[in-house]
Amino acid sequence: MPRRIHRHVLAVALLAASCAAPSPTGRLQGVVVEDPTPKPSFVLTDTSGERYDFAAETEGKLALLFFGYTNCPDICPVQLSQIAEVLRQMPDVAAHTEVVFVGVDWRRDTPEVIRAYLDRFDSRFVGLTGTAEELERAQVAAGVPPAVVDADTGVAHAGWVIAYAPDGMNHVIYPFGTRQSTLMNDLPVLVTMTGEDRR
């Protein structure tokens, strides 16, 4: 993927960060969303060929949602490997966390390809795919710019992880470049946010 697309993705991530505010309590170190948004409702196909309702399947859990593609040379593997390593070190948090990867390259991200790709990081990660139209609707529902899939220039996609606490709200995002220590700090906080304990 050309560097100009990488710069575009980074610019979008920085724009998202500029629309957020620091955590009032200082507990969260990621980019905290000033006005938390509810978990989106969309249905795609998982790597077993079954329909997967994102809102229903992740209800009551910490859900980490990431739109990427399996041929991504850097952003996707870095984000996924960091999450996998943090969850390996925090089994109690991992037990209540669902990591959902949506393959936005509808040309190549088949269920089989996505499953093999995610298993390199953590076999518990959920992989989703769909038609170009379904994938666009899911990204719009999640409030991210739909990926641009181009045969010549590659794939431009939102490079950040969206975190939905068990209360069903998006309190924080993690742009590409987020430190692993930030996730180590934040995930134990997020997993306890059930609606009675917000920021």
Given for the second form:
Amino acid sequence: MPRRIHRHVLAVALLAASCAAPSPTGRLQGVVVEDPTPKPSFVLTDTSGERYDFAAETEGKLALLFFGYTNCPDICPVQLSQIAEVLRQMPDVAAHTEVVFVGVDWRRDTPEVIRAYLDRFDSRFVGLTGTAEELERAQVAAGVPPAVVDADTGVAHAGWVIAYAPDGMNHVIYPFGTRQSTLMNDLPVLVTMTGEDRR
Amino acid sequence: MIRAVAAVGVVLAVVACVPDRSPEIVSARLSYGGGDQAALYFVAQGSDDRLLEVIVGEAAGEFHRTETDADGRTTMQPLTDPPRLTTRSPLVFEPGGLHVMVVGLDPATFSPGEVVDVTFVWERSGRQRLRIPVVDPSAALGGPDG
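Moving on from the form predicted on its own, please list the structure of the form predicted together with its partner chain.
Now the complete complex, all chains and molecules, led by this one.
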């Protein structure tokens, strides 16, 4: 009899466990956004001088968006090189991922300067620039505080990476200091978040 | 007798002015991702001193601290005073915090995997020259998690 009870308990436990299987979001180790926001709509200029519509160009892909500047020796190179290193180790994920760097220092971040800067990390990274007004609009659309570019105090900018899954939603962000192990865990999860599971 | 006491006093005074030992530098790495600039990170410990200058190769470094404002923007602020090290409190230079920004590097002479001469100039201990590894920024955070 006790053995039979144990079997019933085990069956119920297994059923409960299967029902409570973590959602894709539950498997993420980055900073999960409680109320995911949709991908912003903005158009800037890429490093070949063409207009780049962020929402359209990244549709159906995992998009990692970062607002930085090329003369930044501390935060920006670490964030970009962390992503580059992880994508090098995960070519299948990289094939479905677009990394988009927006150079917020409109004084210095020309398309040529941004291209040379990004090529140090990964030549596939997309670099964008624009006028001060265009850049501010893009940052506001993405929900980050617009960068402050000052001749005396330098550049103050949002230091986190925003991840938009293929479903077009921002489920998670990666603040500065995020480890490669976190990205290694999360990016394969994010590329599968196509929105099909909600339909 | 008076001379002996005076001599002892002089010796004690000299000893008091000389640091017990030079600062120990650990976990030092120059994060370099190309171009003409880099960031130097390290921990200095085990002494009472102030760091006056750091020279990487031929380039002088600047002491900066990355700070975050109330809205979440990060920015680099130059230090106005030399950073101080005490025996009780190590001096930590780390990504996203206090760091030495190095500008004016010759890209032809730097690449990850190499080592570079770095000179630390301390107020009490004087010049301290070390060979420090150049690392890709992806290794700047250190540790097994990357």
